[in-house]
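Here you get one chain, nothing else, as structure tokens; it is the form predicted on its own.
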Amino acid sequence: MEVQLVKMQTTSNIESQVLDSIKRRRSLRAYSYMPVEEEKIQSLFEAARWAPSSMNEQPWTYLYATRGQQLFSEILECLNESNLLWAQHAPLLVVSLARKKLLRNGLPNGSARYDLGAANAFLSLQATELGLNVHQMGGYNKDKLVELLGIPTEEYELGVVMAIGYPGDPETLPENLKQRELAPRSRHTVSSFTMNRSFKNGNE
């Protein structure tokens, strides 16, 4: 069977009103070496901890490490050289993890990883109202994250390690990061990923 390519557009714009913790977000890289204050630190998992969940199981857990701690140094270890590259800078790492079982009742909670991710998005937009930037990364070494941090894996599911600080100079970094670091950007259409129809209705 032949695999059909969709092409979708994108736009810089913002097609609708959205909050402006929305507009202003952005995943950087150039990090300041000035540290995060605890009580804003203590400010993100605030706004994490009001996220939705299903059956309110709030089913995230947060490790998260300063500049110094041999935590921190445990987490840069685990990077992809590609993240470490300018991770090695932000004041801020934070891992962030799914517990897979349900508390009322042992059950697996098939909810966990989706509701971390609405906690996480929850965190990142409180950084942006507080200046921070936040940079999610996947690419890191899951197994050696594991055993370094001793994560119990029959009880959490990895998600995504965060790099937080303030934003920096974006010359500190490589020509390649610096562009990207500067570019506007761009999102797929709203109309290319909603449907005021269901699928069995083909292009009707």
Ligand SMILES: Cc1cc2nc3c(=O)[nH]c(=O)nc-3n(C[C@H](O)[C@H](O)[C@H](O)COP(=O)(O)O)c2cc1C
Given for the second form:
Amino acid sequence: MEVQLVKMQTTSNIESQVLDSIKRRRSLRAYSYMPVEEEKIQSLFEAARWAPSSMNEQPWTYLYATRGQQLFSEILECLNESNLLWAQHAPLLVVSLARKKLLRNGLPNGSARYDLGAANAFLSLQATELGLNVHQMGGYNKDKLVELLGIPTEEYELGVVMAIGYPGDPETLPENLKQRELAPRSRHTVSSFTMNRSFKNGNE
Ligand SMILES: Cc1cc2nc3c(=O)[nH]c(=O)nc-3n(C[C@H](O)[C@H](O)[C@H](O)COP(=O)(O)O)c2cc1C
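Having seen the form predicted on its own, I'd like the form predicted in complex with the ligand now, please.
Now the complete complex, all chains and molecules, led by this one.
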């Protein structure tokens, strides 16, 4: 496995057939000014609702804000400079949180962040189906977000912030971001992260 890690190659090609929305999903940075319709916002959260979760605890929580709301400006204020540059043009911002404790007994939920990631992935694919782009961001000031939004950190762990909207014109982006927007996506090859053997049995 270590040898393969060193030799890791990337590819932009689809190696096997996958859902069309998986092929089409991208983390774009250029947004159209068009707002996201309320029923589509609800559809995104409906998709998250149906994600699998440990013990069906559904530990995800979303705070969302549309352009013009005070909450929208507060979330924007917390983004890193490099994200703010493009994310300020998205019409919808979503803060994703994971509930730390199990509803059934108040004990810590070791799967909360994992389950939140699954819900965010469902949300992102639903967005693709609706013609929307979701761009997840870990690059934001967590202390500031906690303070501005009054997030009770004894109850919630912070996930990503998402910028969501209809894709816009890449020409509106600064040159370096435009290049990234138009570049093909690259991925490690499937064979570099899968093994049909255990770690014990060498190259059997
Ligand atoms: C947990 C997480 C944090 C991320 N943080 C950022 C970020 O702060 N800024 C950014 O531009 N992209 C961010 N991304 C997007 C990734 O860079 C992107 O998903 C990756 O490059 C693959 O590109 P693709 O989503 O278009 O396939 C983040 C994605 C995830 C899942």
